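Take a look at this single chain in structure tokens; it is the form predicted on its own.
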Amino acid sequence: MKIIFLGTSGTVPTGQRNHSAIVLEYLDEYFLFDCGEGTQRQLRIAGVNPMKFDNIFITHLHADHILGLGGLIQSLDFMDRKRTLDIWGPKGMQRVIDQILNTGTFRLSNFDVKVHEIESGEILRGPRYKVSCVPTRHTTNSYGYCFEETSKRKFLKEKALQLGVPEGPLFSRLQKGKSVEVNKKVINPDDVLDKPIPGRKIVYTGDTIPCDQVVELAKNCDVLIHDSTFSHELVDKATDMGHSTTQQAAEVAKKANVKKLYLTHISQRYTEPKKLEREARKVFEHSRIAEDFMVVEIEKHW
């Protein structure tokens, strides 16, 4: 599992940072959260084929997170597409999705485009992770998105031999939780599987006010993604923008029993974005701000 950060900057875009955009690769699938201007020249430059993606996520609706969308889809067009492209967003995205569709004289003609207006909790579930929510303190729309890799239970393959299972075809079917008849006895599952070993954890927040439900979502997660717009001696303006301070995200990680934090939608105003690093550290020693094209590998719980 990777995260390569494509976009980092904030409103405004500078030499170094472009709008928010983040890809997460899992088993060699990929997801896109947040698709500002210019992100499909950045998966160019970062090597990431955007025919790989089925499901983008979007934050809230303002213009620096969604503005790529519309080149994006006219690329994957023109690439000759075929499969459907899953967009995930707030109330207000198929109303945002069909006027991109719409706009010019471009029309769509290869693939469809699904979109899913979501509510907090569970969206998606596939083969071995989910995709949680929760709405965030930004605008009347916005959320934060929690990708969750399945926990995995060890097999006590002695304890199965103990209790009489052979090796073979009923130690799969335990493993794969289903109850197997040994000698007349049933043999469960949670006779011959140890604690569940919880999986790795991403947690991304958009652009948001510091927020309980965020502390939640990313309750001892790997990686917290986290607003740091300003630096906390701007802390009002933050609030009045709906935006944190990089102390405001080290408190939230520190909250969370989070493992790393990543600072991100940096603002133009800062042209050494140390300073905000170290700021942070100051709180959460295990902080660092994002830089456009970083790339971060979570290792594995197993």
Second form
Protein chains: 2
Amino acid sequence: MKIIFLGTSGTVPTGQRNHSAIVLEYLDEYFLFDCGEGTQRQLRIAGVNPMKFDNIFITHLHADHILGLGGLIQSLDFMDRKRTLDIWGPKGMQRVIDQILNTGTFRLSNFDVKVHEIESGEILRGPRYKVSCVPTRHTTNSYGYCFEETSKRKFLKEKALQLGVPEGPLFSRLQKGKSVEVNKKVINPDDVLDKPIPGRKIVYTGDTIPCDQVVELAKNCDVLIHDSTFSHELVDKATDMGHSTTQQAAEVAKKANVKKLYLTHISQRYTEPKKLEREARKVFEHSRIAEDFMVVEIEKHW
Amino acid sequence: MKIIFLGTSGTVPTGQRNHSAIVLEYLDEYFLFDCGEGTQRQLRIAGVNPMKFDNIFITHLHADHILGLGGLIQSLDFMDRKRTLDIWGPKGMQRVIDQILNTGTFRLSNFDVKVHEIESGEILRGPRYKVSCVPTRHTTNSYGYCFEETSKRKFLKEKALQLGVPEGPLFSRLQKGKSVEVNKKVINPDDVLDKPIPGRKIVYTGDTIPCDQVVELAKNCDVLIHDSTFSHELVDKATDMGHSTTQQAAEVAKKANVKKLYLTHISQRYTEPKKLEREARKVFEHSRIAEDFMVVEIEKHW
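Could I have the structure of this protein in the form predicted together with a further copy of the same chain, to go alongside the form predicted on its own above?
Let us now look at the entire complex, which starts with that chain.
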């Protein structure tokens, strides 16, 4: 599992930071979270083939989080994409896509864009993961997303043998969560499976002031990617504008007992982000300012 | 007078080339030609304040030439711009701007965007320049632009003195193109002004197959910036897609007797652009492949 930061700027991009966009790579699937202007080019530079995405998750409909969708969709069409592209976002997402597909002399001839307007809770389940969302607190309707790998239970081979289960197809049946009968005795999966080990969990807030919903969503996660637009000196401005300070993001990370915090959506005024990182680390040690093209590998739990 | 190339890619951007956009700086005015996705960030990197633009000229309404308008307009609003921004482009330009201003939760509260849908001929006249356009030949309604500095006539001081005009306010009157009377004899400006020296002239084609209109528009210009999407091996593809090859662009430059040719809109397939440059130079020596952030100074004619 790998995170690639494509854009870590606040509303206005800088030479070092492009608009918001984050790639999550899990097994052979690629997920995109937010798609600010210039994302298709950031993907090129990062060496990620845009054809690999099937799902794009948008946190909210402000320009700096969505203006890359038009170019990306058009380029996918240009590359002869056939597979449907699913785009998830708040109420209004369909209208945005309709507007985009009506701008200029747009051509979308090869594939469909399917829009899902989200509310709260689980929105997508894959073979080994689920994606859920919660409303956050920004100046417009906004959501944070959680990508969570399915938990896994280790098969206790010794215990199974003790219970008289012979090695072979019955092992496999139990591992799949089905009961078996041995010597007229029923053996249940719970008898031979260890307690569940939670899978890896990533949470991305989009733009938000600190909020309990994020603390809840991010509980014990591996990586929390949190809005950190301003230094805490500008806490009032941050609140007015629906953003968090670095210190506030670190407080959320601490409360949620996350393993690692990445701070993003950095205002253009901070040309020396290490200062922000120090501010965060005073509250939560495992804090890091995200940079464009930073790659974060998340180790397996089992 | 200075040209700054902000984006020189074909339809799909690469790590080295962003979408089409060119800045022209003349005295204290800044003009933008095309505005592909990511242009606002290219401006940042080039160190050009986007607040300085009053006029943006769009060659045609394909996505790779216009998708930067939304982000640029929003950032100008964010920067508290008050002055009206004039955008020039083909029929349909107004609809594009309307769509852009209706995408997402767009906020445009501080200034007006005034759209001019162009046809042919002179479209804008400044104190010391004019901008004109001609239809070009692409797969959609498209235009090439010409920026031309006003011509200047040198004041022939010796001749004026010989004709009995005393140094002082009468000199100034004649220089401004007005007649004066000296010893009951009328002296006309033509008597004391040398023949006009044409001003500097820049032509940008946007996307087009080679065409006579561009040859005419570019006659004797200082700089011709021409579509050069493909090498001449792909001439059929270029024609089908409404583009020029490098060789064709060079032929246009030669016919138009331009001083310098810059080749742009380079397809992503060319990772070694010097090959294209050699192709052009076989036809027209003063050819150069444009690169992002290349700056071209154009010397004064007087």
